[in-house]
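Here you get one chain, nothing else, as structure tokens; it is the form predicted alone.
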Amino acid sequence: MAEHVFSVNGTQVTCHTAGAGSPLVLIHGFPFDHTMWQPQIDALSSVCQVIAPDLRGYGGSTLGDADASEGIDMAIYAADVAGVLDNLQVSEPVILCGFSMGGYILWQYALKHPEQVKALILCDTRAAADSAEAAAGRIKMADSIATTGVEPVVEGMVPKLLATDTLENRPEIVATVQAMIRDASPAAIAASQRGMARREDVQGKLGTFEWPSLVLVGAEDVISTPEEMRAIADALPNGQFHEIASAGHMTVLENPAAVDEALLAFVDRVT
């Protein structure tokens, strides 16, 4: 896997690539970095060019000066992804794959760069905006994290991210997710939370997303539920719904074999 570092929109963005062929962009979720995709990078790089950026503030990428205090709109993250593709000189339309917050970014990229999109993969994400209560919770975390650190984030998020069986019987997955959250910068967490709290509701626009689309969700996801994601698939003109057994929100780590199988079949179909 090759590492690239680019200057994009006033920040330093790190990106990892592997394989060759049709470009597929993996947009990670909150508050992780590209390493959450490692099982998928290993599988997909055998059939396409995998492009896995670290969003600004995460992994090897930096924040802008005002990002933590003002927040990062999903459209700004999307513009960073576009900048990465420009620097990589990717000229053909890409398959976009977004997990959780990465899905919010995917919507914005597709809305602003439709000619650069070949297909969409939506993993455990939402089309709706936050409720007022959920948005307030995000702002509360953003305001407090500079003094509390990331441990309250670990304690609050992990029980919601993983299926019951994973929490009770798979300590290695629990430890991996905990470590990934602890590695995140408090400033990056604050920036993302402020941005997600004011993100666009795209439910009314789903009918315009005419690309082939795979909608993938863990059977026990309590954040982006199977019912909600099935509704997204139904609203997309070319949506295909796929439920992953034995997984909560973190499908890509809890049941990577099933996720990889679904992604490989979809990529084969659209390429």
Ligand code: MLT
Second form
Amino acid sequence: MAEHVFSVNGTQVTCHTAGAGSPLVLIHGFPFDHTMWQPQIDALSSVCQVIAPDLRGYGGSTLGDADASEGIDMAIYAADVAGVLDNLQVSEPVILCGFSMGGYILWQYALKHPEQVKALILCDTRAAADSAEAAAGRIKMADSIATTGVEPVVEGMVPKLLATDTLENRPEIVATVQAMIRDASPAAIAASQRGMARREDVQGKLGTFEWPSLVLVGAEDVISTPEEMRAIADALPNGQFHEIASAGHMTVLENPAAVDEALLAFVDRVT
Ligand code: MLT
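Same protein, different state: after the form predicted alone, show the form predicted in complex with this ligand.
Then the entire complex follows, led off by the chain already shown.
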């Protein structure tokens, strides 16, 4: 895997690439970095050029000065992804794969750069905006995290991120997810939460996303539920729904073999 660092939109964005062939961009979720995709990077780099950026503030990427206080709109993260692709001189349309917050970013990228998109993969994500209550919870976290640190985020998120069986019987996955959240910077978390709280509701636009689309969800996902994701697949003109067994929200870590199989079959179909 090669590491690149690019100056993009006033920040330093780190990106990892592996393999050759059709470009496929993996956009990670909140509050993680590209390492959440390691099983998929390993599997997909045999058939694609995998491009896995760290979103600003996460992993090896820096945050802009005002990001923590003002928040980062999903369109800004999408512009950073576009900047990475420019720097890598990727000119052909890409397969975009977004996990959860990465999916919110994917919608914005596809709306802004439709000519740059070949196909979409939506993993455990949503098209709806937050309820007022959920948005208020995010702002509360953003306002308090500088003093509380990340531990309340670990305690609040982990039970929702993983399936019951994972929580009870797979301590290594619980530990991995806890460690990934503990690695995230409080400022990056505040910035994302403010941006997600005001993100666009794209449900009414799904009919315009005409690309071949794979909609993938863990059978026990309580954040972006199978019911909600099936509705996304139904609203997309070329949406294909795929449920991943034995997984909650963190499908990519809880059942990587099933995720990789679904992704490889989809990539084979669209390339
Ligand atoms: C994620 O995994 O990216 C988050 O659950 C997204 C969110 O908080 O809505």
